[in-house]
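Have a look below at one chain only, the form predicted on its own, in structure tokens format.
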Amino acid sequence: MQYRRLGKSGLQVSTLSFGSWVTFQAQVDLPLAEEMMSTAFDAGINFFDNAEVYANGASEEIMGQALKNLGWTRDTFIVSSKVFWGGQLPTQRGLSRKHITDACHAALRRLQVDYLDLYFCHRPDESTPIEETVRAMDALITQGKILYWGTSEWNAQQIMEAYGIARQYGLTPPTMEQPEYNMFRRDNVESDYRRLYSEIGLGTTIWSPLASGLLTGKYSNGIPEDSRVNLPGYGWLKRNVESPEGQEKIRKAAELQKIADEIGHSLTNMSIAWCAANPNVSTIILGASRMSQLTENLKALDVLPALTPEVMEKIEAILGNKPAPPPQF
């Protein structure tokens, strides 16, 4: 395993991490669970990613218990959750400082620790001021129930924004941002927020490295009856499988899967190291839903020394969408 720092933090976290979002109650319970965490921690993974709407709640839960039966000490294992969507109630969303704080002690409880390692507003609230977010995040800070905060899927501006503000009034700001990056989704990682990476150091959390599956070559031959697209609740997922735009993207997943083919790697692992071949990626969250999926994801990293300059330019070639100019702000 890799080690980065997170950002310009002191925080050391595994290349490869393991993420609960879609998998855990739906399709992982608990010895599962369990089995998974503890092989991704054996294989040198210390971050475990999860968020209060992951199943109602029920994803943190499991993987609470799963920390308590595996008995880690608390100084091995970095662990994180998200606030946003907490319930239908209008004090149960968004950005408050009321549901900030109800929501961090929720998860503290599902997850059974004291603190959390890393808090992540889950999307930009436009009903709440941005500086009593920074605020609500440094008073946890300040009462020690969180180290760091971030957000994920905010824009460049309304980072630096946030940046600013707890830089005015002397809170601390946000350390790291959680956006999708994959081969199809890049302009976040490599356009909006190329100079916060220099200006404020900030640090990445990536999720999807495979496009909801798309860059496994799975869906090749239609939709597997087993795919997280025919779960309850994900029908939007497989509308953007069968649209037009996922279709083509379907289509271009077999032509990186003939590179894979050339450095004899799976795309499924060429795609994930892709990511990782970024320096401005901290850690990429992997998701599985059978170990047998965890234990070849977690060979990723060893397909980096094939990711040569020209393999890259084959692969850029393929997906012809080179990242937008960053903004002016």
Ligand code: NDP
Given for the second form:
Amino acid sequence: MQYRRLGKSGLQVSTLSFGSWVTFQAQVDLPLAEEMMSTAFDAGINFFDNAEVYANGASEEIMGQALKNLGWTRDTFIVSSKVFWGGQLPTQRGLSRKHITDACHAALRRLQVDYLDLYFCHRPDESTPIEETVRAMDALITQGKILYWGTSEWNAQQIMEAYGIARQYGLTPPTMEQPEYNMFRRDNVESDYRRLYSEIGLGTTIWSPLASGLLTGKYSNGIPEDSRVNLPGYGWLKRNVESPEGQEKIRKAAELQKIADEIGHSLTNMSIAWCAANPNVSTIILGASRMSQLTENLKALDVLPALTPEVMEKIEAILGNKPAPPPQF
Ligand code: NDP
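Right, the form predicted on its own is done; let's see the coordinates for the form predicted together with the named molecule.
The complete assembly is shown below, putting the previous chain first.
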């Protein structure tokens, strides 16, 4: 396993990490979660990602129980939660000081830990002033309930606003952003945030490296019955796969498969390694619905030496979607 600093912070996070969206509860029960987390940990993974909204809290309960059963000492792992969607009531959603505080306490209880290492604002909240959110996060840090705070799917301007407010009032600025990043979704990481890496030392914990499985090539011959898109509540994902854009991605995945064959690796691992080739990616959060997927994906960093400039160019030619550079000021 490789370890990378989370942006300019001193925290060393494993380049591959493990998350529980969709999977924990719907596809992965407690015994399997424990086995998978144990396998990930033995492979050097030190970061486990979660959120209040995953399975309406059940994902954090499973992870918390698994952490307890595994008995790792608290100084050996990093665990996260995210706040935004905690329930239907106005007080249970968004990034108000109240919901941030309540959600943090609830996550600590479900995860059975004294503090969260990373705490994310799961989306921007236009109905709460960013200053209120920054102050609420800073208070949780001061109280020792969280160590680092960050954002997920905020744009560069929103992140800079939070950073500016924190600097103005001597509060702790955001350390990391959690964006989607994969061969099919590159704009935020490669373009929008580009100046933030050097200017504020932003770290990134990227999600859906396989575009929910599209970059495994598993959809080439139709939708496999046991894949996430067939789960209740994920009809939107199925519609995405079946849309013309989804079909174009499946076609590109088939082209990418040929390059993977040429370099002698699986498309899955080539796709994960492609994310790791970007030095602005601090960690790649893996998702897996069964142990065989996790054990395959854990080998992804072995592909890095095979991603020569020539191979990267061939991949680029297939993707044909390199984002434009950000505007220069
Ligand atoms: P991926 O894009 O890697 O998708 C993972 C899914 O792809 C698996 O659950 C499985 O689905 C399929 N898959 C994975 N490996 C293989 C394999 N080797 N062979 C065949 N199929 C495979 O990542 P996720 O979308 O799961 O995201 C990863 C993590 O990122 C989440 O757990 C979560 O922690 C975080 N996240 C954060 C978000 C945010 O807004 N901040 C949003 C989404 C995710 P199946 O078997 O069902 O087909």
